[in-house]
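Take a look at this single chain in structure tokens; it is the form predicted on its own.
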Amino acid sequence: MMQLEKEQTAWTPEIIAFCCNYCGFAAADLAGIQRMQYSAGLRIVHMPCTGKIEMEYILDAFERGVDGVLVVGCLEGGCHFMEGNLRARKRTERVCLILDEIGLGSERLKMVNVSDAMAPEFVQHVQEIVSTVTALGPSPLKPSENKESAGES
């Protein structure tokens, strides 16, 4: 029972953070150059905008096992392919409705809009997160080691 309880304690979210180029990207770039500690669940996929993100791409991270999804946009009327980031917005809004419809859950998938120069937003956003998913506890949807070692032999 104590062997159970410390690995629940040991767990750590695994979320990936789609990133545009010009400002999600540079903000989590300026947080690594200041050092700022975020967790190590995290990572980062660069993408040249948000609005180039297919509802298929953020579906098939959590069907591949992520606990959590943070999209990271630019400013509301500060993007650089002009309203990349409202695409974004209502993707993951619809993509929140299909998650809340299968029962994997909303709170999952987050989207938040930062400048290149707000690292420490960008920290306390990836923060939030990975709160709201420990609470939540793992993907229902992550394979677990049995399956795959089942699968081995």
Given for the second form:
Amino acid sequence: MMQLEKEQTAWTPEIIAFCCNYCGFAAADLAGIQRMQYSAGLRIVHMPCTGKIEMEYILDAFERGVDGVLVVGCLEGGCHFMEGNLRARKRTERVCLILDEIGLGSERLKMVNVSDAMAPEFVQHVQEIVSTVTALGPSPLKPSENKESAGES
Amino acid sequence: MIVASPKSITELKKIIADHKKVLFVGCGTCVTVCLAGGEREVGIASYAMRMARKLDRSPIEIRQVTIERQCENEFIKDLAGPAAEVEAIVSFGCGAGVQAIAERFPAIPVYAGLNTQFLGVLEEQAIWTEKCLGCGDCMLAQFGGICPVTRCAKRLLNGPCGGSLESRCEVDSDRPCAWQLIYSRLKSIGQLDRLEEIIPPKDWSHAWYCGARKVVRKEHQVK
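Form predicted in complex with its partner chain, following the form predicted on its own:
Now the full complex is given, and it begins with the chain already shown.
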């Protein structure tokens, strides 16, 4: 029992962050340079712009069992390609509706806007979604072979 | 083009609840353009359905194929292989596409994945409006190219009802008054005299109200 509790405490949510090259990715890079600490469960996917993120990319990540997805785009009005981040926002909202409809929950998906200099804010957003997803628990879509290591027995 | 909108995942899940292996078929023509049933939308619906069923502990296997046109046998025949491996088909085509596939595969259940809406045009990105009722007896020449049969809520053929407010329809203020559009259009093309002609009651025998219609063009028939 104690060992189980220990495993549950040790569980780190697997989060995919789709980061725009011009802001989120640069902010993450800056956070790394400044040795800021954030969850080790974050995996960054480098995108040329959040406008390139198709809804299928996010859905595919969830189907493969990731616990949460963070979309990191430029500040509104600051997109390198004019309105890629605005399109990403609409697509993210549509996927949120789908996640709610199927019962997975839209809380596992979030889009945030940062600039390339906003490393502390990037880290804060990461920790917020990690905190949210930790409270929700592992994704019920996680492949069964990974569930034990994810804290489910 | 034919404009359609997707059914909700909840409704679709209920429709195919009894099946574990299903073919989702997209259509590459009208419903692709109206962002309802093309390859991308079929992909999104597939992801959502697989996840929804997995969460219900009733996993489903979904195959996806998008053909050029679901309303032609020439293209539907490409589905023969994938269709042989599934329990049911969900067509993301218009109502015609669904029925054409069902006729081609009499032993397989075929369900509609979309709600077919109307014949319309793209007004701006992601907004479509109805323009044609398919009444079978086009009167557009008389009305400057604007159809009162489709676009007037009361289908008036001899002038406006008098209820429009600031050029908007009294039935729905989101719509322009068709008769205001007709007047402006006839004025701009110098054909206002057409309004002096009294239009007799429309012959509805060419419309759907007499049952499903058929068009035969003998000059193009090969048999």
